[in-house]
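A single chain, nothing else alongside it, follows as structure tokens in the form predicted alone.
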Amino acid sequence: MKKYIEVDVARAMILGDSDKVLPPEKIDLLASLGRILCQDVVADRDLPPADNSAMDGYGLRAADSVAAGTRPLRLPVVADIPAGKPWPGQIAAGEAVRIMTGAPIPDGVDAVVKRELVEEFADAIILKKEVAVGNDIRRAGEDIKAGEIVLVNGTLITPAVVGMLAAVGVPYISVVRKPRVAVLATGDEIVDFGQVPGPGKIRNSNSFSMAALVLQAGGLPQVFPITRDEPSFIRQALLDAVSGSDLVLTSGGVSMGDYDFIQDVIRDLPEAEILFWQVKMKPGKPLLYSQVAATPIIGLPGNPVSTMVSFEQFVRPLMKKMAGFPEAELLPPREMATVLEDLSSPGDRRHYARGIARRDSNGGLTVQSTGLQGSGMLNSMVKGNCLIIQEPAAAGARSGDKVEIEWLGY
């Protein structure tokens, strides 16, 4: 077991024996979104499927608009044109039709002008300019080929993805199935949320910040009752985790305390094996990273600061990657800013302080602390929006200096 290692060498270690996408399953289309694709989609038609107009407007011949280069030119309109439904007829020389956006063009009609740019009347338009073969005309197959390979196999599935999936006829579509995360929550002095706590006790709210964060992050979350700091009951907690999820998270129970049995409970189980405990980071010190009959299980520390950040780093992106996210996105995205205090040296561990970040009209970054910084302090997460990132052994930043932050929920 590895003790007390930098936080980039624990996450690869996390993201390196986790080297498995889960399985795909098929769902229907709307619940796909954000979820990697596990097929290639091909088009079942042209798109658009025919020649249609761009705009509202009027077809004709550009040809015949050509007089109206140097007079205003009078053409009869022959018929209406709605959007699906396609006109049998063919317009002859000095004739027009009105068409709306998304209407087939029918024979003859080779231009569309827009209706702001003519003159009309009930039967007829006066055009005062020469339109060119083609103005305002959607090809068919201008945007995708029947055959065409439109979404490959590792496609996130956003938004514009779904309206090319339902623009193909795919209702269902398979993906990757989501992590399955069971939540457990350890300590004698915490009850839950909904009870008044006596003396000495705090309700219980890593459980929830836990899930809910398993949730931000694409996964689904099982929530398992408070467990008593009693290593019999923790053992039982954990093999039932572990029996029905794809991921374990503790919180609490993995610091050096008298009552801190999770480690011990661990270490005892069958099929287990604990690949390395503290971290060099503040807040999150004593975190503890396992797998139990292949299952990771991530023991966060817990204080609710340091369970948050630690998800943050360790946790999501071992997620996007079980999700099928490419290594390239499972990191925060990181940026430079300016902050706006002065910000103590971090000391010998890497410090995430909780930070707020704002972008000026000019499209520059600021930064300031959320103000005090103790990792019991929900409130600090709860204000800020990032973390700024201070290395070890720094000289601490002063009002104006740059610095690194990573964006928190990303």
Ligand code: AMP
Contents of the next structure:
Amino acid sequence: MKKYIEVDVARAMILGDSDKVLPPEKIDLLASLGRILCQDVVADRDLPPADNSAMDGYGLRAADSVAAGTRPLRLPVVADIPAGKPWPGQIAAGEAVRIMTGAPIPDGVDAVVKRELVEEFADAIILKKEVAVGNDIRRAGEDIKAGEIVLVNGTLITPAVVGMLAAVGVPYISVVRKPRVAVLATGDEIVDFGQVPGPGKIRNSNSFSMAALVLQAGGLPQVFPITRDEPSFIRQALLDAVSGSDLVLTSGGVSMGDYDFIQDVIRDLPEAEILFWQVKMKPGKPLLYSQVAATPIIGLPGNPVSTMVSFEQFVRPLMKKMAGFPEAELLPPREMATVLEDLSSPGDRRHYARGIARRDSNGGLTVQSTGLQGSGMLNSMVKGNCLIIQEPAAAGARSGDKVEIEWLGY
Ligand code: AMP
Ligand code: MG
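Form predicted together with this ligand structure, per the form predicted alone context:
Entire complex below, previous chain first.
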């Protein structure tokens, strides 16, 4: 077991251990939003399927329109073509058809002029300018060609991708399965949401913040009952959690206290390995990382802010990796921002101070701290939208300095 290691080393260990992206599952295309595609998708037909009008207007022969460049030209309208109803006819020289957006271009027509540009009558139009060949005509297959790979394996499914799947007629799609994440709070002082906390007790907030983070990160949380600080209970709960999950998160019980049993319990489980304990970060130092029968168990510190900040640093990237996201997209985006107040030196661990970042009207980014930074102060996470990163060696920042921030929730 390693002890008191750098954040980046810790994260590399966690991510390195799970090169196993979860297996695919086939789901409804709308449910696939936010998932990673597990197959190539080939277009079954051209889109658009035929040359069609890009405008509500009139189809004509561009050659006829040359004369309109010098004097107004009257063209009889020989057909009305709505979208979805191909007209089997053909126009002759000097004729036009009324044609709506998306309607197939009939034989003889080689240009469309939008209706705003002509004078319209029931059975004719008057054209006052020349129209170029191909004007306002969308060509068959200009968006998608039949047989073409329109989406490749590994694509993140965005709303546009969902639209594309529908366009090529794919109702079910193979995507990486969502990680099932067990969420397990420990602590004799923690009581259920529905209960009135007795003397010395507090409500369980971590199970909810963790489950919400899991949901936000695209996972399926399974919330376990609060476990008392008693090794036999913790043992049973962990065995249950490991058996049905891709990842187990615990909160509390990983620090230096007399009742912090998580580490000891895990060590005694079958097929258990403890890989590291304690990370050089504030908040979040006591984090514990272990594997039990190839399922990662991440012991998050119990202080509510530590729980959430540790989740952002270690759990969200791991969940993204499990869900098939590419290596380059596992970590939250970072940016430089001008800090609007003095920040004291972080000491000997990397400090993730909660910050409020704002983009001003010139595109500049400023950040200020959320105020008091105690690791139990959930309010700092409620107010914050980013973490201000202060490296251990650095002196404190002065108001106006550039500091690095990391956006929360990515
Ligand atoms: P521990 O790591 O178990 O010593 O807990 C550290 C701090 O976090 C203590 O003040 C606990 O009361 C608090 N804490 C632990 N678990 C939870 C929880 N599920 N919800 C809210 N606070 C918690
Ligand atoms: Mg505890």
